[in-house]
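Only one chain comes next, encoded as structure tokens, the form predicted on its own.
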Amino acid sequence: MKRLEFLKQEVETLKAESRFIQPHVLHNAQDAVCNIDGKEVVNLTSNNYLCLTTHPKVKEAAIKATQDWGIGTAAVRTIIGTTTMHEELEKRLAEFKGTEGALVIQSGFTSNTATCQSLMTSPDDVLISDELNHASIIDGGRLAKAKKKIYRHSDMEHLKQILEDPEVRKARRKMLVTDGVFSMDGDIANLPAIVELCEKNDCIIMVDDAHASGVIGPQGRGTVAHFNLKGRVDIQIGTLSKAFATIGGYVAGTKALKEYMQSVARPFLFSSSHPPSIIATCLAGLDVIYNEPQRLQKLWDNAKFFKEELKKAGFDTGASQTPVTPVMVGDTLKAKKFSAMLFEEGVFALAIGFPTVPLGKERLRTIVTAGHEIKDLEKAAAAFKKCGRALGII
């Protein structure tokens, strides 16, 4: 159609700026070693932290739920899309997070946007955000009617200045939002300092634990449990698409928060509910997390091994403290070349460039899982060294 002819030029512009994205294609199940674009590779790009995508108990739960409940609910949660399984999952997620209640929302992204939009409803409110927060938090801030204040990444002195600003002090309502684990750098938010500052300044605290739930803290309960801050963080956001290996998100907090969100949160109100098979896999995933602690231990053992191999080779892995380990390159084209060379060596590690990360901070982001064996990680480390030397990165 002629009215859309302009898109051809937009695509060419994206290509010229190295921002054009062509999705890679899986040819079998998402796993630690799998077939991507027709080639078997060590997969260092998936969020499948605990390798639950192929766990027999989780698959069996999905099959049984489909047989018992059908393929979907064909309704939004507030009409007739809430099953007894949804209620059970919310009860168990609240227990997992140590909160009064939890509300399952249709995606992790919309869990953040819904919460920011639903709580920050006036120009007299202030939303305070770490500069490296996830895109869903940024978009949530755009949808909120509140004023926005951005503090430098993990800079507690800058945050203190914002909280003590007279304009912020007189706000009707103020809320700080931070990632628990930052998805591009793998570092952990300084939650103890954040909690102390926010308690002194009567500020709501919201933590997005997308990359922490199932990964950080006792039994993978997240950053709040990791820092022993139960009862001191108002809102915990989680995703079901990473360690839980399926799709969706949730908001955990007080009983009143759940009741309020299920009445006003637009993504929850106007999106169809999860199919029963999805809810069943999450319930089964919780059972695995509780009953197979060796998976979490193996995840961290693998992360430590691979991180040490990269550092010994001379790579800059930034401030990572988690299984998310960046390999800093500093140039978009070189990062893409690095990724392509690794793929030829049988290792898949995706290049991340601007605007996902700032200019000069381009990198390869690697994520190890509980499914990797040491031989997989040795192969990956050897490929990184070979290609890194060829490109002059080390």
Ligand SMILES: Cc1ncc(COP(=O)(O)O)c(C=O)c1O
Second form
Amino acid sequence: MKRLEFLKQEVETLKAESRFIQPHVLHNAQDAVCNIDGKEVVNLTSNNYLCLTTHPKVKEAAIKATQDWGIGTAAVRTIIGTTTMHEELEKRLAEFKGTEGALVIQSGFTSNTATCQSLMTSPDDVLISDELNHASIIDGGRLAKAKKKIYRHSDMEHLKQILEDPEVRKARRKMLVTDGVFSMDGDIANLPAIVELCEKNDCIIMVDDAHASGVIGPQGRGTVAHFNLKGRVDIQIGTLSKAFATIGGYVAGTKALKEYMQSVARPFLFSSSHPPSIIATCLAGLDVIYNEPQRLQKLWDNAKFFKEELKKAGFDTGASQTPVTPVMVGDTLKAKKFSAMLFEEGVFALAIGFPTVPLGKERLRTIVTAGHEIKDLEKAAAAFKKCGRALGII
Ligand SMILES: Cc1ncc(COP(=O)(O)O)c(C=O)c1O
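Beyond the form predicted on its own, can we have the form predicted in complex with the named molecule?
Every component of the complex follows; first up is the chain already shown.
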């Protein structure tokens, strides 16, 4: 196609700038140790925190739901894409999050964009966002009609200045949005301070707990439960694609929030609903979360073990407080080389470069799961040390 010729040049530019992406390919099920690009490796890359991808009860639930309900609904939720199972999942997610209601939306990404877009509808509104928030929150801000104010990462003094700015005070509505756990750094938002500041300044609080749901707090209920802030955070976003290991997102909050969102949220209105098998895996996943607390314990034991091994070896693991542990490199090409060398050693840890993280903050991002055994983590730590030394990172 002649009219698309320019894309060849664009791809060359991406390659020259080390921004070209070619996805790696799984050759078997996503697991703690699995076959990636034809090689068996210790997988330190997925968000499969509780290792539910291959859990027999979750797989069984998907098969049974397909047999009972068929493969899909062939409709958006508001037409005829809502089954009794969708309703049950929303009830149970609300209970999980300690809220009056929850609305399941296509993905975590669209849950964030839909919420920002649906609540921030006027130039007289102000959306206040941490500078390291996820891309879906940034895009949510682009779709919102509100003015945007960005505060330096977790800088509560800066946030206070913004909230007390006379222009911001005059806003019709104010909403603060923060990741609960920052996806590239693994640090936890300072929710107690955020809640205090927002309560004083009448600002709605929205927390994206994509990397916290199923991971942090009692029974993995997320950052709000972790900090004992039930009833003080207006909106909790969750994903069903990380600890739940399937696909989807949800918005949890008041009954009115659910009712409003189901009437106006564009992805909910204009994109089809999840197949019954997906909803069944989420319901079964919740059962596993409640009935097998040892998974959460093992996740944190593994995270602690691996982080300590990396630190002992001299790596900079940033501000991580969770199973997401960055290994700082500070240069895109070196990070890519590090990742490639680790792969040769049978360890998969992906390099993350600009624009996903700021220039100079390039890194490998690692996530351990409940499925890793200590021997896997020892193998990974040994490979990190060997390759890190060879590259002069430690
Ligand atoms: C913080 C955060 N929010 C939202 C998302 C999007 O979630 P999903 O993959 O369910 O669309 C991600 C996933 O990368 C994330 O890390």
